Amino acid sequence: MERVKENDTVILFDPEKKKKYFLNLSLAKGKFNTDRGEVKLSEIVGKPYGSKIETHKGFSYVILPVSIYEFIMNKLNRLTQIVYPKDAGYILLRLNVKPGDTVVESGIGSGALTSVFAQAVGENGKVISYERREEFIKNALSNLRKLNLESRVEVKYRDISEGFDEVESADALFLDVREPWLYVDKAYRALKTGHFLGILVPTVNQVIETLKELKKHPFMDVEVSEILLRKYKRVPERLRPEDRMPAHTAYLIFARKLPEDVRIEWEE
């Protein structure tokens, strides 16, 4: 039975109003005030998830764990555009990220994709994030701390124009920078042979420049894709798509590293 730990971020769910309160126990100060009364934090720690906690007015909330999806979409403090969950899941699979891996990324942004990588690599893995803006680092680490994932992330405060410290040791490498084609050669040297490079860009112009650069290096399985997500109204009697659809967020580019002495022509 999973129980609440003292540094967890939890949800207090109001079943009557169908409202979620997000609460980080390590950052809160002894009690939490809601419109239904006051909750003592000391009474939450140690309780099984799914159990109830009463306010001083006698109203009950259900204690639930927070998923990374919920945190990213509802509570992540954003200083930048983020990598959305609809893209992050595919990125994980295409880069083949798994427990124990070392994932290198640039930049850290607000820490959304960093948190997804950090959860996937597990306690024995590591996410190494390069970032040249200090305010982004501070904000991203604050977000990661609320998910208890900060210890899995190592931040290097510098521009990747200087190159990556990792030499053929990254299990996966992801670039989310304005001009990724300038760093393809550096990414190639950091990756293990046979492993994957991922790149995110918002415009077609950037895709074109990146593909031109990728062709100069030994890569295979090159892919350009876009993930679209369509949600549906939850009424069985009149099932139909929702009126609004989250459409384009970014283009995703993937490539697998080949040995330096192996060159192939890409299939059109």
Given for the second form:
There are 4 protein chains.
Amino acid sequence: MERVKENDTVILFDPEKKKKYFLNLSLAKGKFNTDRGEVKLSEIVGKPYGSKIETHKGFSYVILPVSIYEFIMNKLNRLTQIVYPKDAGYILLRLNVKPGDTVVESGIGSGALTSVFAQAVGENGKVISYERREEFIKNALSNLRKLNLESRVEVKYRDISEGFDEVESADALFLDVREPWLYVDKAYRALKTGHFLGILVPTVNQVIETLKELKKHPFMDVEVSEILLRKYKRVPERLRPEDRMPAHTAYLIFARKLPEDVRIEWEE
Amino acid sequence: MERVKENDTVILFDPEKKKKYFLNLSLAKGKFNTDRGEVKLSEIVGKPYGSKIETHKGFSYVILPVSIYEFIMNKLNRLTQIVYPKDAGYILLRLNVKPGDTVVESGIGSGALTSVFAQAVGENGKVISYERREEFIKNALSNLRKLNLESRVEVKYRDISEGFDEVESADALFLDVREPWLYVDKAYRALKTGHFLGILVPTVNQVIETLKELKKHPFMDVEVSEILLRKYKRVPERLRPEDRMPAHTAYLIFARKLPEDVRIEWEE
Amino acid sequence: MERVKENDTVILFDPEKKKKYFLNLSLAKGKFNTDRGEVKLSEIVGKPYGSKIETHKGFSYVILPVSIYEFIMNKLNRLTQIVYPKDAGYILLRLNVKPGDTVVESGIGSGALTSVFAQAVGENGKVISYERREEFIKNALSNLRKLNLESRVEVKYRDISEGFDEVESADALFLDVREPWLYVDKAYRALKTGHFLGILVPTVNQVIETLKELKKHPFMDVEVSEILLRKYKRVPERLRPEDRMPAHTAYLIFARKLPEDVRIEWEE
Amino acid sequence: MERVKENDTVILFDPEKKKKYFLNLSLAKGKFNTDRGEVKLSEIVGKPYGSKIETHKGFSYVILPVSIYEFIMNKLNRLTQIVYPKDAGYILLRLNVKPGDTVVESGIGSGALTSVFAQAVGENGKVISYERREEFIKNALSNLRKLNLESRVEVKYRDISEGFDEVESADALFLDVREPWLYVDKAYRALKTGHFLGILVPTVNQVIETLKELKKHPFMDVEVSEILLRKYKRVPERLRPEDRMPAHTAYLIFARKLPEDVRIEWEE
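The structure above corresponds to the form predicted alone; please give the structure of the form predicted together with another copy of the chain next.
Everything in the complex follows now, all chains and molecules, and the chain you saw is the first one.
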């Protein structure tokens, strides 16, 4: 039975209103006020997840752990376009990210993908994130803190035009920048041989430029993909998809580093 | 610099033929024969990943680590329909699987999703897999062994109509069985409150039956989704999608366990 | 050079505001008022399409013919869910509708598909539409009148549970009703042998029931399809799909009538 | 009751083998041989569609009319990539093609879209098709002849770099050529004002170039789209999509001609 710890972010779920309150215990102080009354934070700490807590007016909330999916979709503070879970999940697999890995990325954006990486690499792994815009760093770290993942992320306040500090040491490298083709050579250098580079771009023009650059370097297993997620209405008697869906988030590009002196033709 | 260990599965990549050989060092013995000559296994162990090895005929292979994605897509021995990476990545995020977790699943199938779970939970986590068909277990374990993930998986040779051994202790629970609606109550019992149940079914009839059953139990955050992955030809001068793509693998259903006495209406 | 006729519906297009005014000359009277001044209707009649007309305040509108696509998408008065052009175009081809044909349909809905059929069958064809709800008939005919297609449509104010008047005489038959499986036998009777039945339903439950019924009758070439249309932003420097798109309109079912004594198995 | 005429193309359908034979009565002579015996062509003429005919061995075929959909998908002789029905149906609606229209196109390809246009414009309409490759013309006309649509199509054996003969007289104009941007000005000139230009291109690079050119001319209502058609297995007890589907056929671009002196900004 897991119990709420002092630094946790928890959800207080109001079953009647079907409303979730995200509550960061290390940041909040004293009491949490809702329109159904107050909850003392000190009473939440130590309670088992899944148990209930009453407000001073007698209303009841369920204490739930926060999943990274719902945090990204509902609570993450966004200063930028984020990487959505449908894409992030596939990125994890295609980059072969696993516990203990060192993942290098640029930029940090709002920290959505950073938090997914940070959760996946576990306590023994780390994420090294290059970002030059201070307001993005500040915001992303604030998001990561609420997920208790901040300690796994090392931010380098720097433009990657100067290159990465890592040399043949990144288990995976991800570029989410406007002109990724400018940094393909630097990413190549930072990556371990046989490991994967991932790139996210929103437009086809960027895919074209990136592919042109990738062809100049020793890469294999190059893939360009896009993912569509379609949700269904949850009505068994009249099952049908939702009326609308995202038509596009981004194109995903993957490539695997070969040794410098090994070139292969991968044009179809 | 990572070096090849005695039990690793490695890829020998022939850059000229653009061909990958998957080679399990613990299962193979002595020499590996290709049409370009022999390689001594003892010479591979200890070499750095990304380095090259020569056959006795003087041809050169690159030694690459195996990614779980390529193993599932190219090398996994299939006795059943598998869970594809596009779905598996999203499942990881929606079930909030992370290092240290205990994931319960049924059935084991060919071990594709099992291996994804096993990689994600890390050395301190585990996957408990219920399966009643011995040939599936044998095959799945053989696949897991090649990824060095076998030790993280505990197989229970049993039909889940008798229920799961776990009580309120699964961090995540996944059902990939023909009639999942028969086991929703048992899955509910095994899960920690606030944690997620995932279900995969290929037909809409199964989605309908599963939703009907889910409505009888205390679940929230119910989602029914399908994911389409479209790949592009990697030709920057004539960028366009591939001609054909998978039209369907499966529908994914997710639901989060509420306490027994908390019911909410989630029909739209 | 085509000129505007007395009963035409025309578009007055304001290039500065990029706004279209749909103007039915037979229904309107005297003057047309806009916030940029008045236009006399009598001055529009006789003008060539593509020419310009000035308001009394000196602003200029371009006179454009109305396309059925833009009328359906922007101007059709909707009392019901409509059949969208992406589906209507495919229906035309799958039902092999052509000039001179007699198309039978039920119900009339808001007249969107009816108008597409009416345009396609031409002056020598006709659409026979069964509908029992008077307000739908009234509204649909009003929509058809604005397209000058009313004369090609014969409305039968009747429930099709009594069957169709047509016997082996419909070139194509289309069902857009809640429970189409109840009318498959009646549709079969109305159709010419070798011709096509089309059915539109929004839910998978309806697809299932319809397929079950279709299997009891002599049909071949049975198809169940859905169509996704994705639009792109029209920016050549940053080409990418729109952010959102329709996820679902309806499932389309097609079947071709065989002679009564000819049965084939069409299960996969 | 429609009867088979001398020049018709008919289908002889073998219900047992579920096999269709396409038979052009004007091209064939004397007898039609199948592995189930001979049929005399003179006995088919005059028979009602939907009736049966026996081979000299006593086997029975159903005589069916040919739909343009099945001809394109199954019987059209292809020298080029064709325009598929999912796209052709939408093109008909977006170009507002109707009985009596004059549709101008280039090139003729294998005649798939040409035949769709020819069927839609009816006896009083026509299709003018510019094509410079003689083998394409020959093949396309042969396809059109089998559908009895040849007389509605006028082929101009010419490169459109010299422009179209039509001046402000095309009700709709369609370009299916490698570099459509080279002919946008010529297409503009041929079209009636307020009418639609349609363009089909397989790659995003071509979409980019075409949009750049379209922006230099007076067009409105510009759309870039792609259509995905997904079929389902026809099994009501286990309803699910087919395993694979086309991922891409082409991008469709539409634009409407404005008067020469009317320019609007349509960048989003």
